[in-house]
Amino acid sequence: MAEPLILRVREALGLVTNPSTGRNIIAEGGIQGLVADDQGHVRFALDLPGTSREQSESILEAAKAAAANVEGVASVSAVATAHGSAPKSPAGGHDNPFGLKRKKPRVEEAAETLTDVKCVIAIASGKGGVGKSTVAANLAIALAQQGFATGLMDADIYGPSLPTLFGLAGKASMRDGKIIPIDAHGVRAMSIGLLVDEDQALAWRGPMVMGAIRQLISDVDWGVLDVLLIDTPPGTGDAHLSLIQTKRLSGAVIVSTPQEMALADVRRGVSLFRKTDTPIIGVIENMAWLENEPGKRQYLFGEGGAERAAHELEAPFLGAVPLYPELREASDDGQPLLSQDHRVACVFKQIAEKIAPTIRKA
């Protein structure tokens, strides 16, 4: 299967070197907001603080040429967003969207603040609408119930769902310049939805999204954790690349529904993580079937598709989560079923047990 265009463009950009450091611009995190649409139009921003205007322009031209030479690219639109020494970000600036009054580190440096977090796992999906956030929330509770000190970070900047799933009201508090995660259902939870107004539309570009993720990592007092689950947004965009660049991911769990439309995106997600040497812990099939009567299953979205895809990709299959109407109702009510006595608890417990070895060896 041919690699997605965006991955081929990233590979080409990885051959462009910053003469000031001797490192390639992908490894430095210098490419932000990379987008490649179905018509082959590629857009990105080059952000290399510390380089002169002349250096940035020279590197930008090399990057544009490298991207333009990739088969399938119809056009390249790119700008350099940083020239000269890195400026201090003003409160509320692009690299400081929460308004904390201090200079933000780059994402690699931000991850160094997670010194007491043993294991970091991305919960990802190639497309939206597969119930990934619901799975992430209940899986976090299942791990906590097994005795792991667990955190859950909602990295979906545009559509944060954690406040609804966990029934969290109000805003996060601050202490000694750090954001304090909210303890809920045995899990330390944090989301941008706890930092901005509920009805606020976040029309942020790529650099601001990456800045927000840096702050969710380094400006939150996560404390001592056995595992931090990161509920990523759908797709393979800025958030995923930022997390990969932290070099702290212990692995990724892919969530999908059984139908082929979702499975095609699963394959892309697996390809992205493997290409960046992030281990695939396994695949979870969500909404696998509807059981109207005990023992009678109705396969609304096809049968066993995610399991077959996992085998094809030589990735572990972690389990199937049935479509429980009560799970949807509990999620809307902010009372996850894992915090109640429900049969779905057994499903997530079994999946958590398969993830546990990754946490223990981290």
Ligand code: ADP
The other form holds:
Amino acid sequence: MAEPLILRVREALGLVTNPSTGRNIIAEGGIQGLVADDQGHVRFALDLPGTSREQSESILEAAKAAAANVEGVASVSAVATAHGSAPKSPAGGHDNPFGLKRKKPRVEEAAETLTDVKCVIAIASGKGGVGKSTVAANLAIALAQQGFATGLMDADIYGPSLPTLFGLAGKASMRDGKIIPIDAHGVRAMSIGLLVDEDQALAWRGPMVMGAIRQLISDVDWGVLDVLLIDTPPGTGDAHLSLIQTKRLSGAVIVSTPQEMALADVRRGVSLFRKTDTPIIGVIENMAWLENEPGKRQYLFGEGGAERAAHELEAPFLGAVPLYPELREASDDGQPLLSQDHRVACVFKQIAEKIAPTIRKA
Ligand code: ADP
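Mind pulling up the form predicted in complex with the ligand next to the form predicted alone we just looked at?
Okay, now the whole complex, with that chain kicking things off.
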């Protein structure tokens, strides 16, 4: 019996040498996340610390050619992580806090491929578990229902939830070397969770995160869109810096729960985007209250905290989303409530109407 495709691809990659060390790229652990699916589509990331960007690029080309030559391989999609140009940390001095102008990062080049996407909006949160992905998914559906051609990119490397929220199964498929987004609930969607295994992504360091974002931007065939929402990982880290560096963001929407702990993070998020001249489109307060009986509100996490923080920070307040137990159940079942007839649809419709002018203006 023939050897499995993945082993044959691995063997072929083992014949590619890194000129700066003289070792082959498999032996030095330079190939990460190698996948070969049943249709012969191969994906991997090249991660060679200590190698210049130019060298990495040429090794990547050699590696792609070697993989493509293996019998049974239909397409190869691969990225090299940008060790030479990755911003180290947001502590580079006041006038240039993120090293934005030093070297053109490859994520920025990737963003140039989004020529047919009018408006790109980051959905961010100071911390995890505030419902950022749930809000992003329902907001995307609400915008699509208002007639905008809407895409949703789940770049939450450390907890991609779009496959669950939208009920997407299996792995992404490819056509002509591009990853095809999935049309679901009227939205063109793609998730990092459909490209790599979750536990694999968890171990990624900064440059790998940049590579993944780049791939989600440039290797996905987003087509013509009025707006692309990007569900970013919680906090403010490499993913945000990568996106800000694309200079393609029309703005950011911050999601928070009302309590003070979460609000400190909102302030940090707002300040990151402000420092880099990314407009804050507004703040959404999620899990604002629980309403088990109509008209009876229980403020489990305090009342109106995110709205107050928005005013304090002079950022627009886009609206409050109550805590609906059935929203959690529906999300877990892959059936976002908004695609059905539910009171939460009205909440997201109002928020979408406040975001619409930013899209029309872009
Ligand atoms: P994050 O992206 O911020 O980590 P998620 O969107 O994954 O958060 O939400 C965390 C959990 O909270 C999920 O189980 C989700 O279904 C639930 N959830 C989010 N928003 C609401 C809401 N308004 N009402 C009820 N459950 C919610």
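This structure is a prediction, so every number in the text was calculated from the model and none was measured. So that the term is clear: the rigid core is the largest set of C-alpha atoms that superpose within 1.5 Å between two forms. Residue numbers count along the first chain shown, from 1.
Once the rigid core is overlaid between these two forms, residue 49 counts among the residues whose Cα shifts by 2 Å or more.
Annotation for residue 39: C-alpha shift of 2 angstroms or more between these two forms, rigid core superposed. A displacement of less than 2 angstroms separates the C-alpha positions of residue 352 between these two forms, with the rigid core held in common.
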